[in-house]
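Next comes just one chain, in structure tokens: the form predicted alone.
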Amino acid sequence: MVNLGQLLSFNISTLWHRSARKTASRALNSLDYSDIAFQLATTDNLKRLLPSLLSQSALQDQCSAELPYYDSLFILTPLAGHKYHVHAPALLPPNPQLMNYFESLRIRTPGHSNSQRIDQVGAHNIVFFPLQNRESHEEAYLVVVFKGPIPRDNHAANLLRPLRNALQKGLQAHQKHQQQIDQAVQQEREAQAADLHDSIAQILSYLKMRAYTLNSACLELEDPTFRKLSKDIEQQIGFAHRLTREIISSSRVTYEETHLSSAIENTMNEFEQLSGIVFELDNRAKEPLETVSHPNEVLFIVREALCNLVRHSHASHTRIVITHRADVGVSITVEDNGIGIRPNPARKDSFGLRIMEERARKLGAKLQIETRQQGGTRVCLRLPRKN
């Protein structure tokens, strides 16, 4: 005998799901996948764009209506240090357990697999859809989280295929665009360094030799004024020549090392050989350091800090300390036992500190330069905490 209450309940439930699927289909059609790929290809801020794309109501409505037990969507993009940057929807605070799990994932062997994989974290079932970059073989992922069983028959894969294609196409174009920008910047730096070397550096090199000859000749004069003047000219030309060579060297610096840790250590060794200063490196954050954004810019700031230190500090000992705290981020501190820094040391014609501040601002980092209580100077770069 048919239970009328169950029959009515079944029919109402069926009608509700059909109505929801029709709404989802309309939501599906309202997504402009071509525009999603275009936005990704042309953005200069992937970290801001991806959360907003994931938060689109049309996308969330579609997933909620079509996928039973749907919980949330994420996108993972590769970072330096074989980790992922986790992009979560901007709608609600992401689940801390899921965020910790995603942030602990390591990038697998390039080209390891082009198929989806499944994992489980607590009560959540997770499906990873690869968004493979064919040129670099680095994999990003579109991740779907369910608070229950995963739908059968590849329903989630089929439903999200247009979005996956758009994300893959957009991310590939974005990476290619960023590589072109980096190459153009590096080529411009090298061209400027070459021009500087072939013009100003060569003139200064000639003047340095002539100033040495002039000073040697003046040593034989009785008048101390000429001896003092010629010595000063020789020293100033020597300083200008060394400064120019350092600028040329910095312009040709390329971040070729696999790890930022080794790049900082090599830079420290380079300055130790050029000076009589003893350097010490205390790196307590090797792994977090490899995940920072724009490692080239970080290396330039450290390099400029060491350059200023060798030039002006009169120090005999320098220490670089790299630390990490989950609530603060990565900090790089350079401190010495020299003469310290004046309260307002930057002259109008001094660009070093201003360039360091501009680089830090671009990174969203904080740069603090101060005199140590024990004597000497402390330069602290606090890189932003990874969201």
Contents of the next structure:
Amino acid sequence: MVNLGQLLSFNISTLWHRSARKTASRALNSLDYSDIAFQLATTDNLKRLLPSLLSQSALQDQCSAELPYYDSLFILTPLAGHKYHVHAPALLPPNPQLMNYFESLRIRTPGHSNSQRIDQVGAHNIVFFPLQNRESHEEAYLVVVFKGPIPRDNHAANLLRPLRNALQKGLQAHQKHQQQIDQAVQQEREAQAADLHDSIAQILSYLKMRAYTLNSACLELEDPTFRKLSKDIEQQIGFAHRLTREIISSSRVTYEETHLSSAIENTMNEFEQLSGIVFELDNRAKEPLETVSHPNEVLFIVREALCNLVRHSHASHTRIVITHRADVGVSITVEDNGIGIRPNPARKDSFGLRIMEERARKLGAKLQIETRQQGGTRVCLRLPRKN
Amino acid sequence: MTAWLQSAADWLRSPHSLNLETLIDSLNDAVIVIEKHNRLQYANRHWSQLTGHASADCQHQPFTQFIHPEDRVNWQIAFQKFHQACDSQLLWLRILDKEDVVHWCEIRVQPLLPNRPYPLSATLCDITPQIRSDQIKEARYRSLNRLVDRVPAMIYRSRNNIHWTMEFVSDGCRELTGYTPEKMINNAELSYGSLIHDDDQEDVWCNVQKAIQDNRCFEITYRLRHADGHTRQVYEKGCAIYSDTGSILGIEGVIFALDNVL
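Output the structure of the form predicted in complex with its partner chain; the preceding block shows the form predicted alone.
Okay, now the whole complex, with that chain kicking things off.
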């Protein structure tokens, strides 16, 4: 004997599951998911592609029709410091409350979880569907925002499953593609460095010695024209030699650390082991530091500053202070208690400062090198704010 | 003892005696009281001297805002431990003053009232000079240690016995003998004496002993067996170290390889 309640619940449940399958199959039929995955895998600009993918009218219309209280779709991709880049549909007028929420969002426990997260911001209910990376770690998110209650029985999950799978596959392929590009670039740089070392650097090294001999010989001549000319040649060859060495070492030292903070700390430890100087790292801007552009260049300026310090400063104490102010951006200050820096260095063949200035200029950063009032030198690098 | 405490408390409470706040302000440590939500409820005079902030301005401000950003997590961990164990906690933190200057502080936290989680009292002792001094000592030690290890030779201190039992050997040992210093120190796996060529062992012993008797340095060359089985010619210069009474405490010196492989 089947009672009416059981019969009704069976029928309702069966109907609901049929309906869920139908909505899912409708979603499957209306979008070309393999094309989405392909576009993601091959793009060189995720920031441009993802908003246009989210804006597709087929997707938006389907979500609006199938999901009660549907508001919008977003994709979050990871930035350093547990933060996320928010990809919103291109035509969507940004909701400031939601954008503020996403921009300050930090999910600190990425792991192997595949379960959805739910959050609430004002009247909005937000569902996060994790997108796993190639290592099966939860890394990016497909986010659905509702202006009211979240549909029951995983309706949104069922509808969006094909899109989520396509995004996951596409982003994984994109990640692999980027890793291959990075690896190829690194291999090419190393090969070029080896070629430079074996060719031009050897010739410049020889020329440097010959130019020195030539200059010494010209010093004995009475004609000042030759003395001036030979001195100039010696200096320019010296600079070219130093620049070449710099390019070779830049190509060989790869930025392997995940974070610039730890790369600076490791650099400091390296120089600490090679000198009797007390090194102190005062990093008050760990998170902002991870978002700076061209971390490699920043690291090389810090390395050059520390190298000069160990070689020339006569200091016993050095402090690296990293700070961040919203109006100024990130500043890295390296200061010591040594003999200070002379405004007109006696050795004109010291090119370290010129190279640092050149790197800072390329970064759009401000580099200030000065003698401290208390004695010693202060090198201050002010990095441009990232747009 | 209890009677003594009672009388001291009575004396402090008596209207003609010293005021308790004056006493706390006279301390050379910062004393603070932290209320719920980590906010400062009270700070003595030394806190103002330490941080440059007037005590009144700090009232109800979050204590974490005075802690160096990198140390805030340590503070939170200690804070949790404190609540779990209900016991006083001691830790080192960097406090930032008004001018953003770092002060290393040893901070001890304890409950102000028995059986109540809040408020907490804490004392902060500025240990910056001690930290600076320790850093300088560490840097000197590190610098000397690395210098000794980078010298392309084996620097050693040994006992004056036939095995030449090593008390210290520098990293140069690896290149010279093919063995790590750890294997050789205190004859852990082998003695330096066993590496000296059999035909040279007696000469080495006699020459060193003669120099010691004459109270002078010794300079010797001999053959040494490398771990890879080859024999190397080495040059050694050293001298004995003596106590004030003239007892021989050991031998110190340096050993260079004269050539690569014989």
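Between two forms, the rigid core is the largest collection of C-alphas that superpose within 1.5 Å. Numbering follows the first chain given and starts at 1. Here the structure is a predicted model, which means the values were calculated and not measured.
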property	result
Residue shift check between these two forms, rigid core fit, residue 329 Cα at least 2 Å	yes
Residue shift check between these two forms, rigid core fit, residue 71 Cα at least 2 Å	no
